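This document starts with one chain, in the form predicted on its own, laid out as structure tokens.
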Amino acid sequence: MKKLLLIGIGPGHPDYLTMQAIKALRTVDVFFFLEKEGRGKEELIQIRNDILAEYADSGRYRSVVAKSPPRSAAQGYEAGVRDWYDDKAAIIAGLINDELADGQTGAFLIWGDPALYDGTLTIVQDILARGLAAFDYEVIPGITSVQTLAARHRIMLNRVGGEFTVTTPRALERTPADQIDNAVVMLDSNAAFARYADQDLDIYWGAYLGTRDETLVSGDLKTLAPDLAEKARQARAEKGWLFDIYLLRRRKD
């Protein structure tokens, strides 16, 4: 039988593995990279060919990179969504049955977590029921960049007897102003907390988080909110990619 593991690997640097991950990186004998085409794919790849550097059995793997076809918006958000996940299991079915042989291990490295906003595992749940290709799989936890966004600006993610919301920048568009009391975006490339600009908010803000380009961002959103969205806008103009998340917290009285 083959077997598939999904692996958090954290934000992106191998600090933030746990041992589990590692250990389970040694097992793997093909690990399978699903890129976007564009600048930037080179990065995100070597990102994680240095983990594997780092912790994997060097000799016992081969890597195997394929092209992710790309979301069409034409025909709304969910629906185009729903299509692009098909399409990527027709392609990641084709890589375990064509990339894969029966007895051996593949491996996705999976940004953060993989239950937290990524699709991979609904993909590979589809494959399965579709009977698109026969393999076991084990899913690895990683430490989010929920969790990283928190240590490295020192901060509680819930308040005294509170709670936190983790959501989009779509989804946070929709929300009422009044409504946004302490709320993790994630993945908001297009600066959707100048919108509320005019709040009593607090932001912390990271991007790149354990990486070297790594960039932390807190205080008043009212005074932060045009430099900090230029600073966004560059910072992915520059890459070509921008990986960041946010905490909206409403000042007390």
Contents of the next structure:
2 protein chains.
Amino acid sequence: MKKLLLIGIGPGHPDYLTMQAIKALRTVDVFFFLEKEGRGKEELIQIRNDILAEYADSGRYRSVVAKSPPRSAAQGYEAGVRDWYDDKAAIIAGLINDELADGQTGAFLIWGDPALYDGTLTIVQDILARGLAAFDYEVIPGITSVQTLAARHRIMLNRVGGEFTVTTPRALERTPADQIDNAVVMLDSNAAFARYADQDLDIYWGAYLGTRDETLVSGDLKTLAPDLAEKARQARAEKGWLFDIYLLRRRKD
Amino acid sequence: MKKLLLIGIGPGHPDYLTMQAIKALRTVDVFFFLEKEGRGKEELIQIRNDILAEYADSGRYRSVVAKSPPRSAAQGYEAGVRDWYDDKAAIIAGLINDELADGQTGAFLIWGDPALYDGTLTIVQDILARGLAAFDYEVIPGITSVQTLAARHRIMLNRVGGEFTVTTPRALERTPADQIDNAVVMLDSNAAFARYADQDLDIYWGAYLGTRDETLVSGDLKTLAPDLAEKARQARAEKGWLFDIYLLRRRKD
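What about the form predicted together with a further copy of the same chain, after the form predicted on its own?
Every chain and every other molecule in the complex is listed next, the one we just looked at coming first.
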């Protein structure tokens, strides 16, 4: 039997890996990478290579790189994602069939945690359901940017006895603005927070968390929104990519 | 200056610690523990001591144990928690003032992640705000049981383009049952999921995650609720404590 590991590597520094992830890395024969095109690519590859250099068994593993397919032009967000996943499933099944021998262990390194806003787990299950390849698989959790955001701002995610929501700018739009209470918004990069600047919300914002470019801003969203939107725009223009995340929290008297 | 670390240790196995947490453990002079009374205490102490034995610097650190104050009998949940936090603040401030010398580093080990349903961070900030002790502090994230639940069931927390909520049984009660869509419920132990057995929900349940007693159950809540409530009751009766967590997810056609 072949084995596939989905290893959460945290937000971007080797220190965020767990011992479980490090032990798993050492058992891997083949690391698979789907490369996206675009600026910032080299830096993301560098972070990943730093992790392998520090923890993987250099005498054992090899890396196989394939090109990530372009996002489908299908109508509608969900249909587009579905098509894109289908394209990726074909590529990943091919990698497992061609590059992994029986008894070997392959792995994908996943930013943050495999359970959170990453398609790989869904694609892997789809490959198995459709019989495109045969293998066992395991998921290894990693520190999410949600947690890194809270730790760096030294804030709680929940308030006493309360709840919190993890969402995306697109999903947040379905909530009436005056009902946003305590929401972590991931993968923004277009300053969607500015839409809520008329609300009594505090924002705890972070970009490039866990890397040397980490930036933290917090305070009254009303006051901060214009400058923060400009800061995000500039960061994205300069580096070519922006990973940002923030908590919107309604102020209480 | 004194330094205090709040170190997330994950759900209960040394392998879940991050390298960041392990490096931090090695800098600690004094570990502080607030002991709760009750059954299961020995097992929780054992897990913690395993972590210190494996990763802390045995030539350097000492442990200081204080008794955790009893939960206040004040009226109302939030007032009760506030009183309880006040009592703990007095004890923790005393520990920092009496047991930690200038230039030394103290630490609390926090189950899961310090940002999630744990009072220590709030209490520490309260101590500083009230001037009960002077120190700098840092938060180190840990793998939460939310993530461990998802990894062990090999499920995503979010659906494509969707959101999820992390909540408690008490907070969940404020949501109309037919509006529960994708909610992780923490710290139940009283089988509150049974209240929602008339809904079209799947449940992904886990207890004692990351320990040798780990138990996983998943499927249609309607079918599973009675047996699962009994299983939870038995586990709590046998071990004297139950850490369980589950995801309730509305079924889609």
